[in-house]
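Encoded as structure tokens, the following chain is the form predicted on its own, with no partner shown.
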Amino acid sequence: MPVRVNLELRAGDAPKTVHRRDVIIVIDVLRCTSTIITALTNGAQAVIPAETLKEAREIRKMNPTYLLAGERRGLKPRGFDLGNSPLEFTREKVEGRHIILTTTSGTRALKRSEGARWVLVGALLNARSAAHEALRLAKDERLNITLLTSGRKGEFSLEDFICAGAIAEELKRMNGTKFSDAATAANLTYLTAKDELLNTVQGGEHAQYLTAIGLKGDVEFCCQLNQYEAVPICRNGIIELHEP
């Protein structure tokens, strides 16, 4: 039987997806997800998803060599080490690390997910390999997939759901998938603004409102496609990286 391709819209919508025993492939591009990709490509040893702020801090009172990263309001909070700009994870700063990490959305939707099999972290910067992985699992293991968009603040995202349909893209590209109304809904989004991806991204709430606060940089990054090939992987709350 065909994979069946699921998309939800929230982060508030992933128990159900958890329930549906489904491939969840978790994606928050501006900028949760990019940034984990981001550390982990860079030599991170793992990162460590945190709800609310005080879960980070009482990790980080436990782990006194972790680094304690995040936002709030897209801005890096009191004490932390780092914010949640992708461009901040650099090498010399992460390789070898442990990264504690809590944002407004994203890692939400990875700590809500945490009861599934096999929960992915996607973008755009790797949505070939994220697709393509989440596949290989779901034949392996007669699965099915969910693309669950983080959102922003509980509300519809304009760049996950993009995200969202470049994924779906790559699976339509292989054998054995078939799409929810809402997958092909996102795929079709996808494909009207693949040609101006960073100017349609830079259109929505969220990127005018980092670009307003001076991280126009971050947009700018996260909107660039397939760059990397790892597909960290959230098992046991702690997400390490995976070569497909």
Second form
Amino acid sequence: MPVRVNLELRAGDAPKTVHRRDVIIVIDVLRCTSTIITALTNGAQAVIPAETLKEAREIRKMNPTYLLAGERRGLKPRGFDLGNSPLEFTREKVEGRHIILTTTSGTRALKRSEGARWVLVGALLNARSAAHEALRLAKDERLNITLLTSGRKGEFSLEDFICAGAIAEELKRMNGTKFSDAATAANLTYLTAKDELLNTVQGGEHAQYLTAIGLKGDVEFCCQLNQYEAVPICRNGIIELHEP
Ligand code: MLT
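Given the form predicted on its own above, I would also like to look at the protein as it appears in the form predicted in complex with D-malate (MLT).
Zooming out: every chain and molecule, the one shown earlier first.
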């Protein structure tokens, strides 16, 4: 039986993918999942996603050595150690540390995926490795795959859709998958955009917003394809590195 590759477009769609028992790849290119992958690649011990500022601050109160990171409207909340820019998560700052992370959509998608058997963290930065790992798990355990794009404030997100298409392209190159129409559409969009990835993403609403608040460098960084091999896995509310 081929592995079916589904696509869901918003954080709020997570519960139905959990219900289907799919291997989920949560995607938030700008910037949550790109930041998580970067932090763990640079030696962070774990990332703990929190849905609200209150929840994040409470976890910190109980764990004073943990770093508190995240954004609202793209900016670092008051009293936080780090924002949500992957460029801030250098080895010097994060090596060996636990990081509590709360973002507008990405950590919401991760939290709402809790209960799934496998929740992988994907972005353009690790598209190839995420595809390989998801397919390996799906085949081993006879499960299907859902590419879950976090979206932007509950709406469709161009860069996440393109990233889902990039991961789909890697899946297509391996044997044994069949795509939903939504996954096929994402793949076709990626194939159209792939030679102009940065330009295409820069045309999206969130990239334009980040650029307007001085974070163009983040958009450029997050548009690098297959820079990292790390495939973080979220289990029991904690995200840790999983080297394929
Ligand atoms: C989110 O989770 O909504 C994003 O990561 C927002 C951002 O760019 O910081």
